[in-house]
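Presented below, as structure tokens, is a lone chain in the form predicted alone.
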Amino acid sequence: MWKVARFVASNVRSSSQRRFLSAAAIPGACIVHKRGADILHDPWFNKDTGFPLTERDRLGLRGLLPPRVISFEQQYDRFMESYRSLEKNTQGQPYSVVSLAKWRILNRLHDRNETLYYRVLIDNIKDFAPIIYTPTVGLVCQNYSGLFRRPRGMYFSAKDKGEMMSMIYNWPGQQVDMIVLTDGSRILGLGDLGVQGIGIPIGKLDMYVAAAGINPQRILPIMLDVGTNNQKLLEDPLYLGLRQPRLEGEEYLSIVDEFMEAVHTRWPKAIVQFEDFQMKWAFETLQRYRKRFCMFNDDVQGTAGVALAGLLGTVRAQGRPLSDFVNQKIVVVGAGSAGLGVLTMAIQALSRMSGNNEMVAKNQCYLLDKDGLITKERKNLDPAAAPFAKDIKDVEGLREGASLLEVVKKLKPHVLLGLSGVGGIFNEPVLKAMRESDSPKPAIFSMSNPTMNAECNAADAFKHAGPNIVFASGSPFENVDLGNGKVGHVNQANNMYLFPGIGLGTLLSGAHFITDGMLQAAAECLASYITDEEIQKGILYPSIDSIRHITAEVGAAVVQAAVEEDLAEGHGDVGPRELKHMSKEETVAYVMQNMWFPVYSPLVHEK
């Protein structure tokens, strides 16, 4: 049904201004094999009252719709009027009530008319991203069994062992480019939500369509249900998943192995994004599959890339050259998959800047978990955290398990970065201790999601740590009024700035694997996107209003990195030779030209 949108790509970038020029979609006729009510019940083809009379005749729709034809623009305006009316009518009600009401009205549109849904999402991404993605998606997952109305995506369970190779062919789409997969074991900071975690892949893929222009007929959200250890869910009569404890060990891995083989047998070029797996399986599956399949883990690698972009921006905000990054003392609170992923990528960048001296790089980074500072004296040290454990002699004045407050007071870090999932852990004493940082502009990254799990909120950070900080969070917060006309800028350090570009760039490069070099290129591209003027104001990340242009640039950086590593095999009519000879501007234009844009296409019936 869909025809790829064509984008004007002149003047894609200058040092003083970045502009995403308007989309000029070219609709092409689409062959459909349905007629009558079957078309109206298919959200991929349904135009509601927008079917012109000629189409109503040839598709057997006469009499099945009210006689008046409503244009796409009128349908759009009608929906937005309903949405604004909902906003007005729910003012003053609890946050959870309002957020779920907004999610429901968008979900109803998604169920009925995908073209219109994605158009309102793209045009209003700043307002709607918090509803279909972070933070409302957490509420949706918590309540998913009660919210469930119709299936979206696919569900593979432990009961399907031995059947997955045939099951994968039940999906009606002939081609799938992008898959987001979860096992529901660590949904945001909410823990094990079992099958209800399907809300995460759905929300992530909506962002892929909105931000990267991935064709919605070629996306597939997947839930891998291996049971749950959440007793509350097991006792819930509405729970839709397997009522059994989670599989572990080789039993678990055999299920994931079978799934990955099935997916890549049917769609060898599909990219699989692993999402919200608990730490032990996040790292295990990443190492197990990254050199066999085209896949990445967003919690480990996407979060790390966004954090690295923010860390590099922090150096610029201090008025220092990027080479000074090697002198930044970084304290990471949270030794889960995200925290360890951030440390891994930060150390890779520090090592590269210090002449590939990994020891120098590691000396700048400190890791804490729920038991405090991690050193090599730690009993039962987690193998995943072991590479980041400190020799006690290298942290003079600090002990194994030293508290966060002790660490901040002693080290006076340049950056305090939270991925702990513990709401409020950056309390008033900790924030006040950051006033004594060795940096003239210390950075506080409160990155845990959803909002209630944030290490601190923006208002407290500027109040207690002082107005001269750089602040970033995983969930959205309002900018802070500092008085005298000054603003404390809130930067949403959200993976949405990177994962769409990583996926799109990998797809268009034709690479079979996603390497560290491709991920580093994505992070460094995002870091360079902000102007010096914006950086001096404390702005580390661009406005989400520019998300399609950001994604185009990040995607182009990924394509070029794949070319440099001799991994690019091309996509469609564009081969590796053409990719190799593209300039940076031409690569950005190539990425833009391959972004899908929602318009109604003429439908032609064929038996």
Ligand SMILES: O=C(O)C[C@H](O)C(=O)O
The other form holds:
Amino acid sequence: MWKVARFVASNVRSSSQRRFLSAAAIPGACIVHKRGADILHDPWFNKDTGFPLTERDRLGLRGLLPPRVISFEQQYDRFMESYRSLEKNTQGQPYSVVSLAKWRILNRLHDRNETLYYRVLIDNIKDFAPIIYTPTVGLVCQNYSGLFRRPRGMYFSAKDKGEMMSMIYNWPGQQVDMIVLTDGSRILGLGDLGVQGIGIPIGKLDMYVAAAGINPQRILPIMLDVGTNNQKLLEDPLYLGLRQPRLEGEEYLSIVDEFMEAVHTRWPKAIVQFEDFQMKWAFETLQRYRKRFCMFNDDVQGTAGVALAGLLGTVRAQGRPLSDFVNQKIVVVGAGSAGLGVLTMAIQALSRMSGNNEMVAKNQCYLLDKDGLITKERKNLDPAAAPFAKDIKDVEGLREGASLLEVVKKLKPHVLLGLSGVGGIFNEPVLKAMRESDSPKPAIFSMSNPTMNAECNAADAFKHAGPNIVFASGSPFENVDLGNGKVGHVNQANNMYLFPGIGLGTLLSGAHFITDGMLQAAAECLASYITDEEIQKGILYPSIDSIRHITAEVGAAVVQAAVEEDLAEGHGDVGPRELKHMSKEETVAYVMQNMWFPVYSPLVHEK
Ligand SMILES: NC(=O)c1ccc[n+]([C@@H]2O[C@H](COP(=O)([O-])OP(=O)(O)OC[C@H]3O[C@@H](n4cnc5c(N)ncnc54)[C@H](O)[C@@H]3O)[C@@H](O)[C@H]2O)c1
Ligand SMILES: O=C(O)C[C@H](O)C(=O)O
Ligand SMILES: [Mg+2]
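Let me have the form predicted together with the named molecule next, following on from the form predicted alone.
Now the complete complex, all chains and molecules, led by this one.
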């Protein structure tokens, strides 16, 4: 059942206490086998000027660093000062120049000193997420060839067929818990970016470290380069990927199969998150692997949970009981991997609420793609969209392929949700038509990324659709000043609220598969996180500042769902029996205690 109660773990302490707890959870003092300059050049172990004298002595660092030892806090302040002065010095310059400059300064730190990097990221997540993640990561992918300095993660290409099993052992880390994999075929709303799409797994895994406290030594971003159909890239002499058209059909699948086998052989417990695959492969690989490997598709499944939580929040924002969800008319614009994922999960929830009546559930939902309203009259109807195609007699006054404006005018939907990847299609006439919605508080979800691809921006949404709307977007926008002291709240409906908790919860449960039940538990948990008071202000999702706490709760919900389904095999010292006996609060505490937190750990034993 959908319960609306904010759960606050009894042992949630102040943030400084939590930091202490997390730091204390780091297993044993890490003893490094490297020496001298090799340590300084290894971002996992490097402490820059922070190496204490004993470590300088015993690790062969004497003379390789300036003599004064600088504390972690001083290093932190020094970085933040240079970041702030960069901000000041780039004021007034174009968005792309400023955000790429910010990305570069963060990336340089990432390449040099991971402990300091993740600490500044965690402490300043609201400011830095838009740089290392959406939307700047999109710009980084587009400019990857020019920005490339050092590799990060692994690259498997079509040319590596037959070699992957040995290649996987080239990765220096002993243990890998979390992998994010892309083939670069649908990077955000930017299309096929080939090998340049590697920026996305890197950004997602940074969020895993920041939000879920996955140890950065145990993450692995991976690019599967099977070619690109992007002509501009193929012709670019600086392009770093394979210069050939994308593999298709069995050839393509045999590469992904080989890769999955290789990963599974070396790290049988690693979780693989599929990210930004074009729709046909997103669905095909999900179906092919979800019962064989521990994997999920974030665009299909993570997005669905986040959208569902927002849709339920919308019902609450209207002052209605959750059961009223079955009366919401929902128009989804975009019939791709994300749009279909959202509809599938929304219809499952609607069916449950209407006594397992899938017909009732489907009646409430309408789907459009680039050719307009999808009905059963559609020629060459995509089989993936077919279950959501309307019977023409059920859409009286509308025709097959009706335009978005026609649909909105006719249906007066409660919710307009965009996952089309096309910037600006919620234009002025469409937004104005939403003023006639049957809902007193219509919802506009402009979920496509990055910012330029959003179906509309926040200011236009409030301006044209009116001040009563609830608004959410995939990329961040500033809140909108509505005058008279009123604020139009902007929510960020982004799968970042769920994927870290799905991954962490699965890892800590020891489940071998990620089931619909576990994903549903994650979505329910997010939906119940927000208080009624916040909902009244149009707040559907918590602030990203609290992403670690949200992720702990989502992770715990996933663990508990795995336990309920008898899939939990435990993790580390914690076995399935112990997991079974944990209360909800204890499960949240267990998850929190397993979150890595960046502090310099000793590299030599105390004498
Ligand atoms: N906010 C989030 O968390 C989140 C999650 C996943 C995807 N997304 C975004 O959603 C977008 C789509 O992702 P996807 O994987 O579904 O892509 P996709 O390529 O699989 O699907 C895009 C769909 O949009 C349709 N479309 C194109 N032009 C249209 C138009 N003018 N009107 C109506 N429909 C149109 C296409 O026909 C297709 O059905 C991307 O921009 C992506 O960044 C956001
Ligand atoms: O990457 C994001 O910000 C969300 C989503 O996975 C997307 O593909 O747009
Ligand atoms: Mg994605």
